[in-house]
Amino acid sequence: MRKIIIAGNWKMNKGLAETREFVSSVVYALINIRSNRVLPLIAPAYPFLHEALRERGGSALQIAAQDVSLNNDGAFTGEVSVSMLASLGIKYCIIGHSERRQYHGETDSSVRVKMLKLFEQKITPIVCIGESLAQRDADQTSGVIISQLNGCLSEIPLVTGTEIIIAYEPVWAIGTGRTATPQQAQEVHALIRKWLVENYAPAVAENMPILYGGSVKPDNLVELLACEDIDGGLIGGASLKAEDFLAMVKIGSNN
């Protein structure tokens, strides 16, 4: 059975003291949420990854990076390499987020390269895909999603289905307050799982967690998790408040 993953992408929010306070309070509260069904995860900003790891201790809370460089080392000012993340003990990393694609020109090809580099250090990629509002309105959602899967996962070896996590994020629902209906989200998640069956194997499709991202919050998470192919959320704004994050972890643990 696939785990429910409650993943908070903090983006460019929270400083050192706020990160420390959040992690400390969440770790304490997780003691009373004993469930092997849910995996709680947050992705703080780069400078505070070490502090977040230190504060989490041996708790269930996992710490992810928000991105990683295409380069291994060298004269790349401001970049952070996979080996640097591995040296911290990071086990998860988001790649291909729509904001990285939009503002930094990232492509399916660059996402693929990052994925392979993460594999080398045994870091699990959280691979983001999703269509824009114009593409949805033009009835191009299926084509866009399949194209992104073909590009990101071209010749990527997947054997068990646990090598990566896919996050479907309709770009039009990120930070806008708009959310895909559970039916809309389920349709795309089912499409992704069908593609995995056709391009890999039924076991890969069955085992792979597929998250929904786009204005997820405690109020709509129950309905989303009721869908057969939705295994959690990649959550932005609602993950910044410890009480909201914990509420969503509890929902996941009861699912």
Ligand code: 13P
The other form holds:
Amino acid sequence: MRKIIIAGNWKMNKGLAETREFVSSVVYALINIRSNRVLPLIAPAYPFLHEALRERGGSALQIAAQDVSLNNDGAFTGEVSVSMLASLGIKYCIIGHSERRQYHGETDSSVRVKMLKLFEQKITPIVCIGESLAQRDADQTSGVIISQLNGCLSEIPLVTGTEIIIAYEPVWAIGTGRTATPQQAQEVHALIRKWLVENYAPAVAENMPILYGGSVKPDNLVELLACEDIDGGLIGGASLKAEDFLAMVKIGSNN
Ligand code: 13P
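Having seen the form predicted alone, please provide the structure of the form predicted together with ligand 13P.
Starting with the chain above, the whole complex follows.
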């Protein structure tokens, strides 16, 4: 049975003291949410990953990076490599987020290269895909999703289905307060799972966590998680308040 993953993508929010305070309060509260059903995770900004890892101790709270460089090392000012993340003890890394695609030239093929590099260091990629509003309005959602899956995963070896986490984030629902309806999200999640059956194997499709992202909050999480193929959320704004994050972890643990 797939776990529910409650993943907070903090984007460019929170400094050192706020990261420390959030992690310590969440770690403390998680003692009372002992559940094997849910995997809580946050992705702070690079400079605070070390502190977040230190503060989490042996807690169930996992720490992810928000991106990683395509390059191994050398003259790439401002970049952070996979081996640097591995040296910190990072186990998860978001790649292909629409904000990286929109503002920093991320493409399906760069996502693919990053994924292979992350595999080498045993870091689980959280691979983001999703259509824009114009694409949805033009009825192109399925085509865009399939093309992103083909582009990101072509010749990527997936055997168990637990090697990666997919996050479906319709761009029009990110930070807009406009969530996809559970039906709209479920339709795309089912399409992704069908693609995994056809391109890999039923077991890969069955085991792979597929998260929904785009204006998820405690108020709409229950109905999203009620959908058969939605295994959790990749959450921006609502993951920044420890209280809301914990409320969502609780909802996940009861699912
Ligand atoms: P919001 O939850 O703020 O819409 O952000 C979603 C997101 O982009 C998570 O990666």
